[in-house]
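Heads up, the chain below is alone and in the form predicted on its own; it's given as structure tokens.
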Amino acid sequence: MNIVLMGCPGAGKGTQSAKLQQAFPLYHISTGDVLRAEIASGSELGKKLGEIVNQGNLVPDELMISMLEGIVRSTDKGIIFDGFPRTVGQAQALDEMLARLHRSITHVLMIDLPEEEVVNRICSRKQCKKCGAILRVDAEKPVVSCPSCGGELYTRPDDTPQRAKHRLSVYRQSTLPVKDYYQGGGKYTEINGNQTPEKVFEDIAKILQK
């Protein structure tokens, strides 16, 4: 089982592949994890993502599927791609390296949020120091620690109005034609992210159990 996990920024991707990896054998590969150890590193490759990044713009192809291509050999278990592909070209080299390694997509999974929720959520959000946890936060009643490790919470540099609306931009303009792309293949899923959590799992729950 290998699934690539859809859905705009904030629609909970990270909170589901924690959840999918403890109730099914499966590795997560979180492309956002994968390239902010890469960018916190201090490598030169890191700097030239991290400047990437912050600008709010996609990672050339390339340099994603190589990274990817190593974790994925490292391990025998089911994968879920969260935040990956984001664009048709992604979705195509994805197909390809997978094939080389003899594995390919048995579920697209699309977490579906409206806009306005999006960017709620985004600014809301923050994330732990410690352990990566992210969390809400209510701005009503501010939490400046980790629940689960006592680590101090920051904002992401990406986790602001301005830049979640433009995130939002480029995910209309080059991501959504990546619906297109799996809808023809008959793996590809559409389940409402305006749930609590606990719902949207069982949802997707339901249709890896078919």
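If you're wondering where the values come from, they're calculated on a predicted model, not measured in any experiment. Heads up, when I say rigid core I mean the largest set of C-alphas that superpose within 1.5 Å between the two forms. Positions refer to the first chain, counted from 1. First, how it differs from the form predicted together with BIS(adenosine)-5'-pentaphosphate (AP5).
- The two forms, fitted on the rigid core, differ between these two forms by 2 Å or more at the CA of Cys131.
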Contents of the next structure:
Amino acid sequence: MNIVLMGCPGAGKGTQSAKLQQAFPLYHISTGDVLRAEIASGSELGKKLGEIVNQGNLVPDELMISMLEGIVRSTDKGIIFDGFPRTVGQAQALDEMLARLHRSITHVLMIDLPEEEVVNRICSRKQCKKCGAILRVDAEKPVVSCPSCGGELYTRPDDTPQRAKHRLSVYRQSTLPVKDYYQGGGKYTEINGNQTPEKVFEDIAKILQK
Ligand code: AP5
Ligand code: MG
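Could the form predicted together with BIS(adenosine)-5'-pentaphosphate (AP5) be given as well, to go with the form predicted on its own?
Full complex below, order starting with the chain above.
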């Protein structure tokens, strides 16, 4: 099983990836997390990436693809691709890369979320520095540490209302066309992301168990 998990910013790709990893023997690759780790390392490459990612723009295809290939090669497990591909060029490159490795995409899952929910979701997100847990925080009842491990929580620099809106417009322009690339191939399914995380996962699990 190799899954492409698509969806706009805040659709729940990271939340559902965590649930999928608990239920199936899958390796999770979030290109956003890969980029944030490089930025946090303080490397020269990380500095350049930070300027792009923190503004909500896309990293150039060739660079993203070259960063991904080594990670894909490092595992024999089925993979969840979270946030990749994000352009038609990346989708074509992924098919070519997997073919070279005698693998292929088995499922493309699009988590749909109404646009008016995006800013709300993005601006109430916190993530744990220690265990990576993704939380939804109520502004009225702020959470100071991770309920799972007690780790420190942080807010992503691209999680401001203005950048969330910009990311959404980048998504509409560059990533929505990827839907056409996959539709019609028999692997593509849309899931209603505007339900509880548990219900979204139930819908995803039904598709994977078919
Ligand atoms: P990335 O990290 O992938 O960000 P994104 O696509 O904008 O998506 P998010 O991570 O913001 O949202 P999500 O869908 O994972 O939602 P989550 O589960 O966290 O990419 C960041 C940046 O990196 C890009 O802008 C770009 O610059 C760069 N980049 C990454 N990949 C790239 C690529 N392939 N090419 C080029 N550049 C790339 O949930 C969000 C919130 O909602 C949380 O608070 C969560 O608790 C809550 N929530 C989740 N599900 C539900 C639910 N069902 N009901 C209620 N709340 C929910
Ligand atoms: Mg994410």
